[in-house]
Structure formats: structure tokens, C-alpha cells
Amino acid sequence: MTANLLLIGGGHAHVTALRWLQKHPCPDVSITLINPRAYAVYSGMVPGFVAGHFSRSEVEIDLGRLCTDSGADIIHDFIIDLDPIRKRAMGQSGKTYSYDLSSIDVGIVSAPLSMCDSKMDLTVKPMSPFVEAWAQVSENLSGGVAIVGGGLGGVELAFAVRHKMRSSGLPDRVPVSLVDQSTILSASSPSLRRTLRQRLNAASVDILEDTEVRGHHDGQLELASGRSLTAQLILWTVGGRAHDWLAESGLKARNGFPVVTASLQSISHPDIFIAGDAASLPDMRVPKAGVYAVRQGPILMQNMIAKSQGAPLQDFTPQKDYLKLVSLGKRAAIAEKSGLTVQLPGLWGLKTWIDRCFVQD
């Protein structure tokens, strides 16, 4: 009997899961991918897109072609409700999708504390809507930009925004601010922190740490201290929360994120798998970084097929460290691994080659 496998979301784990399926066809399963768009944005190229180095088409993965090549169906819809007891998901279209096994890879939602001028407050995740919106708002950045959230993603965006401004002829007196409620790059190695701070200063990016945001009105970012920053546009990368429908699904969760076993199964509903940033792996320290989702994909697909056949499942073992290639706005990058930071002329080319290979695979 053919098992009905439902993939919810076009995240990086589902992309690599379907690519694994291309090379290992399984006639005993019927697979359907549900995603709002016909494409998925590759997160590693978003800073380069913001800086103006890549077009939208260059950072998008064609999910339709991927599904065709892997023997899966694709439906364009946005899931708004999940019933793990009845094994069905409801789409924004009003349609209901039943499944035998399901996998969820929908990423997270950047979680702003306040969004008053919604058109000029962009949550960076999910990235597909952000990429679409950036193409419009980036035409005029003369009112200043603030990035809220000082992790690696926020830092790369700060570099990218400054480069975009300079390329557009805007002077450095137009402010680019990086705001964090604690310390920027707190999860990065000391050598990477030190190097990136120096680069941020050289790029005329204002760093505000231990600073909480209270609101955004009339081109001013209001801080808890009573101070305000000039920023017509706000990019929110801070924190992250689960999609509402996922947090309210009844799956056992921690902070809204479903808790999974090492085999990527929900600990409360083993017929549901969760991968990427949407999952919480309580016994493993796994940062919410795309590299882990990419490597979960093949194991995820193999485990879903094995589950449908009653076969043993395998565990996902995250690597302890990985090579970080950090873009610097202009066509340059630095690399860090195991606490060692390296600056070489060819790193931008290496990063671009790796990113393009992933998108075009």
C-alpha cells in the first residue's frame, strides 16, 4: 500500500530531502509538498541580494522543478492549522490535506517587539516575503535603516545595507544602526567578534548594545532609554518564534517549537517529523542555522520512508562546528572555524561558488 507523505514548507531540509529522493526513488510512497510560493529563498545569499550583488532569481530555488525531478507533487498553499490527531492540515485556501506521515520545515518568524509602521518594518524571516518586500523599499534608503538583532545574520545585513547605500550614492552620514538587547555576536568566537566589530566601524555602522526597542513611529526608532534613532526602515532579525499554527497544534513543544527526538520525530506524535529552525532538539545544542537543516534533509526523507515501511530509523547527529563564511557587504568575505578567523581575497568567490551550487543543484 502506498503511504501518503505530506511535506509542509519549502525549507532547506525539504529541499535536500527531495534532492536525496531524486537519486533514490521510492515507488512505495506518494509525496506532496505544500508551500505558498513556487520557489524557496536560499538564506545564504540573502545578504548578497540586499547588497545588490544577486538578482531575485539567483537566490531562489525552483521548487516546482525540484518536485517534478523527484517525483513529488507541489501545491501552492499556506498551512494555517494542523490536527495531529486526525492527521490533516488545513490551508489558507480552505482545502484540507490528509496524510499518513507529515514533515514540517517552515522555519521561524522574526519576532519584533513592536511594529507600528508595518510597511517600513520588515521581518527578515520568513525570507521569501522579505526578499519580495526589499525589492520595493530599497529604492529609497535615505531615511536611514536600523537592524534589530546583532547575531551573524543581523551583522551581515548591516554590511549589506551600507554597501547598497554607498552604491546608490548615499553618504555615510545616512545612518545604519545595529541594535541588540545584549551584546552583538554573543554566540560567535572572540576572534570573529573582534574582526567583525572592526569591519562594522569601518563601514560606519552604529552599534547599540544592551538596548531594548520600544516602538517605531514617523521614521524614529524609540528605545527604552528614552533615546530615539533616525531610521525610516527597520529590519527585524531578533529572536524568532514559531508560526502560530504550529505553536497551537498540540504537538509537545518548548517555547512554541515542537520537541523532536534524534530521529526528527515529534516526541508526542511520532507520525510527524519536524526539521530545520522549526524544531527543538532538547538534548542537542543546535543553533538555528541553515547548515543544520541542509544536513537533516537526507536523514529526514530516509526516516519517513523507513517509518512508512516499519523499518528502523536513524539518528541525526549535528556536527559540533562548521565553516562560517561571512559576507561583508562588498564582494568580500571572512571565514571562521574552530575559533580561527581568516581574511583572504578569494573567500567571496568561494562563498559565491558554494551558494550557487546549492541553489542550482
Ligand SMILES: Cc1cc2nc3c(=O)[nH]c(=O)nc-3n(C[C@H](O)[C@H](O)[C@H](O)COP(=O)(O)OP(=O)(O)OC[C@H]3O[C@@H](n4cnc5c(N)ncnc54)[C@H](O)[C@@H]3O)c2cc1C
Second form
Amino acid sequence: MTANLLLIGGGHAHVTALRWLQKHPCPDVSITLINPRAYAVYSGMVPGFVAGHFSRSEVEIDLGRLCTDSGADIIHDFIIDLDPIRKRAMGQSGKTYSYDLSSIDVGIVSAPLSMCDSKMDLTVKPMSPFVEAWAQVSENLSGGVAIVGGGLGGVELAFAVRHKMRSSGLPDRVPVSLVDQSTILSASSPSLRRTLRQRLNAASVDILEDTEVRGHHDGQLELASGRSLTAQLILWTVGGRAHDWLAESGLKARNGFPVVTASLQSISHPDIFIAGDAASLPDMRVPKAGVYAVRQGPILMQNMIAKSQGAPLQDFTPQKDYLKLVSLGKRAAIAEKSGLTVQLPGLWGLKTWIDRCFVQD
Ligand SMILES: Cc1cc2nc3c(=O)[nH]c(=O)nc-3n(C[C@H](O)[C@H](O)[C@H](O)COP(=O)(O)OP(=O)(O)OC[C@H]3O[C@@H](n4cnc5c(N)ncnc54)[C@H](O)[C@@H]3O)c2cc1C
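Form predicted in complex with the ligand structure, per the form predicted alone context:
All chains and molecules follow, beginning with the one already shown.
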């Protein structure tokens, strides 16, 4: 009998899962991918898109073609509810999708929603709406930009925004601020942190640490200290919460993110697999990063097929560290691995080549 596999979300893990299937066709399963759009944004190229180096089409993966090539169906819908007991997911379209096995790879949502009620407050995650919105607002950045959240993604965006301003002829006195409620780059190695701080200073990015944001009105970011900051546009990278429908689905979760076993199955509902940023892995030290989602994909697909056949499942073992190639706004990058930071002229070319290979694979 053919097993009905439902993939919810066209995240990085589902992209590599479908690519694995392309090379290893399986006639015993019928696969449907549900994603709101026909394209998925590749996060590694988003800072380059914001800086103006890449067009939107260059940073997007064609999910329709991927599904056709791997023998899967694609449905454009946005899941708003999941019933793990009756084994069905409900879409915004009003349709219901039943499954034998399901996999969820829907990423995270950045920013507290209550603060983001204007079109000048852009949440960076999910990335597809962000990329669409950036194309509209980036023509006029003269009112200043603040990036809230000083992780690696926020830092790359700060460099990218400054580069975009400079190439639009805006002087460095137009503020670009990086705001964090604790310390920026707290999860990065000391050498990367030091190097990036120097670069941020050189790019005239104002760093505000231990700074809590209260609101955003009339081009001013209101801070808990009572001070305010000029910023017409805010890019929110903080928050990092699970989608509400997922947190409320009844799957056993930690901070809203369903907890999975090493085989990427929900610990409470083993017919459901969860991958990428949406999952809470057994090893809580593993950061939410695209590289882990990408590597999970092939194991995820093999495990779903194995489960449908009653065969043993494999474990996903996250690597301890990975090569970080951090873009610096202009066509330049810094590399870091195992605490060692390297700055070389060819790194931007290397990063672009790796990223393009992934998108076009
Ligand atoms: C600026 C920036 C740069 C980054 N650069 C890097 C990098 O260079 N390297 C790295 O390792 N990590 C990077 N990251 C982190 C990286 O973005 C994430 O770890 C990665 O995107 C996680 O992938 P994912 O598979 O969990 O889901 P995502 O890539 O977030 O994709 C989720 C998909 O699910 C879809 N979806 C969402 N909700 C629903 C729903 N309800 N129903 C159906 N579909 C839905 C979305 O449309 C989307 O296609 C960066 C992050 C930022 C903010």
C-alpha cells in the first residue's frame, strides 16, 4: 500500500529531503509539499539581497520544479492548525490534509507581534514576506534603520543595510543601529565577535547593548531607558518563537518547539517528524542554523520512508561546529571555524559560489 507523506513547509530541510528523493525514487510513497508560495528563500543569500548584490529570483529556490523533479505534488496553502490525533492539518484555504506520516519544516517567527503593526516594522522571519517587503521599502532609507537582535543574522543585515544606503548615495550620518537587549554576538567565538565589532564601527553602525525596545512610533524607536532612537524602518530578528498553531498542536514541546528524538520524530507523536528551526533537538546546544536543517533533509526523508515500511530509522547527529562565512555588506566576507577567524579577499567569491550551488542544485 502507498503511504501518504505530507511535508508542511518548504524550509531548507524539506528542500534537501526532496533532492535526496530525486536521486532515490521511492514508488511506495506519495508525497505532498504544502507551502504558501512556489519559491523558498535561501537565508544565506538574504544579506546579499538586502545589500543589493542579488535579485529576488537569485535567492529563491523553485519548489515547483523541485517537486516535479522528485515526483511530489505541491499545494500552495498555509497551515493554521494541526490535529495529531486525527492525523490531519488544516490550511488557511479551508482545506484539510490527511496523512499517514507528516513532516514539519516551517521555521520560526521573529519579533513580538504586538510591536509590529506598521509596514515600517519588518519581521525577518519568515523570510518570504520579508524579502517581498524589503523590495518595496528599500528605495527610501533616509529616515534611518534599526535592526533589533544582534545575532549573526542581525549583524549581517546591519552591514547590508549600510551598504545599500551608501550605494544609494545616503551619507553615513543617516543612522543604522543594531539594538540588543543583552550583548551582540553572544553565541559567537571571541575572535569573530571582536572582528565583527571593529567592522561594525568602521561601517558606522551604532551598537546599543543591554537595551530593551518598548515601541516604534513616528520614526522613533522607544527604549526602556526613556531614550529614543531615529529609525523610520525596523528589521526585527529577535523573538524566534514557534508558530502558534504548532505550539498549540498538542505535540510535546519545549518553549513551543516540538521536542524530537535523534531520528527527528516527535517524542509524543512518532508519526510526525519535525526538522529545521521548528524542532527542539535532543542536544539543546545545537543552534538554530540553516546548515543543520540542510543536513537533516536526507535523513528525514529516509526515516519517513523507513517508518512507512516498518524498517529501522537512522539518527541525525549534529556536527559540533561548522564553517561560518559572514558577509560584510560590500562584496566581502569573513570566515570562522573552531574559534579561528580569517579575512581573505577570495571569501566573498567562495561564499557566493557555495550559496549559488545550493539554490540552483
Ligand atoms: C539574515 C539571516 C541570515 C542567515 N544566514 C544563515 C547562514 O548563512 N547559514 C545558516 O546556517 N543559517 C543562517 N541563518 C539561519 C537560517 O535562516 C535558518 O536557520 C534556516 O532558515 C532554518 O531553515 P528551516 O528549514 O527551519 O525553515 P525556513 O528556511 O525558515 O523555511 C520555512 C518554510 O516554511 C514555510 N512556512 C512557514 N509557515 C508555514 C505554514 N504555516 N504552512 C506552510 N508553510 C509554512 C515558509 O514559507 C518557508 O518556506 C540566517 C538567518 C538570518 C535571519
